[in-house]
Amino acid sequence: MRVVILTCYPEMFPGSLGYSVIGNALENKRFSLEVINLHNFGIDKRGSVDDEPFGGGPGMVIRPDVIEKALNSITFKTDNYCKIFLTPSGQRLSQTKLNNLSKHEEMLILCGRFEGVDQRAIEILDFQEISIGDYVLSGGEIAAQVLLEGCIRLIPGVLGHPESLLEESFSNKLLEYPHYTKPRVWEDKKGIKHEVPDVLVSGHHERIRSWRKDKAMKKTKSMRPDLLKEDL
């Protein structure tokens, strides 16, 4: 996958995308990352990209002509691409959405800043509006890294154990079952001993699968009952 980022702060990349399995995928060219500075397409010698909002109000808005010039500098190499603008008012990101996005060969992400982006740029230049949650950040850079990590790990060959994708939270509308590792008996600082559930060390694979399914269902009903009702 080829990823192109439009941002006012290019130094924020690759950020978290340079570490662990995603960092390995970048180094091994499972995906490429091109970061474009919006200030290079500013309207004056200072590289200004924003202006005051019509109608008044606080903050500044990124201009549509700046975004258009930046977009025109990019040549997509295939027809299988998407353009994304990250905003709290966008469509909520879900695992299903990540699965769909991961199938694109090219992805362009516009990272907003200040009070936002001129709506004409979003509509006329055909950006998908996506939100990573019902909260507000100072810009779209961290949100872009969240979305990209979710997508990149779904690319075949990125994860060392791809079968783990089948049992993750949201993969089947359930939260993931709890995990345990060594020591089998853990004594906390109060001297209380906590043991791993016996079924997990029984070696009985069918019982283990049944236990995990039951725990996933109970956890989902307790913490996210909405998942059992909606289409992710």
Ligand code: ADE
Given for the second form:
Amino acid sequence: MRVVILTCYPEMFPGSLGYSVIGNALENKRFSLEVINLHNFGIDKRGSVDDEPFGGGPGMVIRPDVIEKALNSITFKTDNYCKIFLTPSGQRLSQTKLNNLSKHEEMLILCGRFEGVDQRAIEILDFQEISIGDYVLSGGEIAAQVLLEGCIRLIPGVLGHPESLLEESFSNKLLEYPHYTKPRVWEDKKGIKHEVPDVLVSGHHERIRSWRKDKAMKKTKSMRPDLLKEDL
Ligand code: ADE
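Please supply the corresponding structure for the form predicted together with the ligand (the preceding block corresponds to the form predicted on its own).
And the full complex, kicking off with our chain again.
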């Protein structure tokens, strides 16, 4: 996948995308990252990209002509691309959406800052508006890294154990079952001993599968009952 980022803060990339599984995928060219500074397309010598909102109100808004110029500097090499604008007022990101996004060959991400981006740019230049959750960050850069981290690990060949995708949270509308490792008996600071559930060391695969399914269901009911109703 080819990823192109439009941002006022190019130094924020690759950021977290340079580490671990995603960092390896970047190094191994499973995806490429081009980071474009919006200030290069500013309207004056200082590279100004924003102005006051019409109708008044706080903050500044990124100009549509700046976005258009930046977009015109990019040539998509395929028809299989998407253009995303990250904003708290977009459609909420989900695992289903990540699965669909990860199938694109090229992805352009516009990171907002200030009060936002002129609505005409979003509509006329055909950006999908995506939010990573119901809270407000100061800009889209961290949101872009969240979206990309979620997307890139779904690209075939990126994960060492692709079967883990089948079991993890949201893969079947349930949260994932709990995990345990050594030591089998762990003594806490108060001297109380905590044992790993017996079934997990029984070697009985069918019983383990059924125990995990039951735990996943109970955890989902208690932590996220909405998932059992919601069409993600
Ligand atoms: N920019 C600021 N807050 C955001 C959010 N919650 N999701 C996506 N982009 C954002």
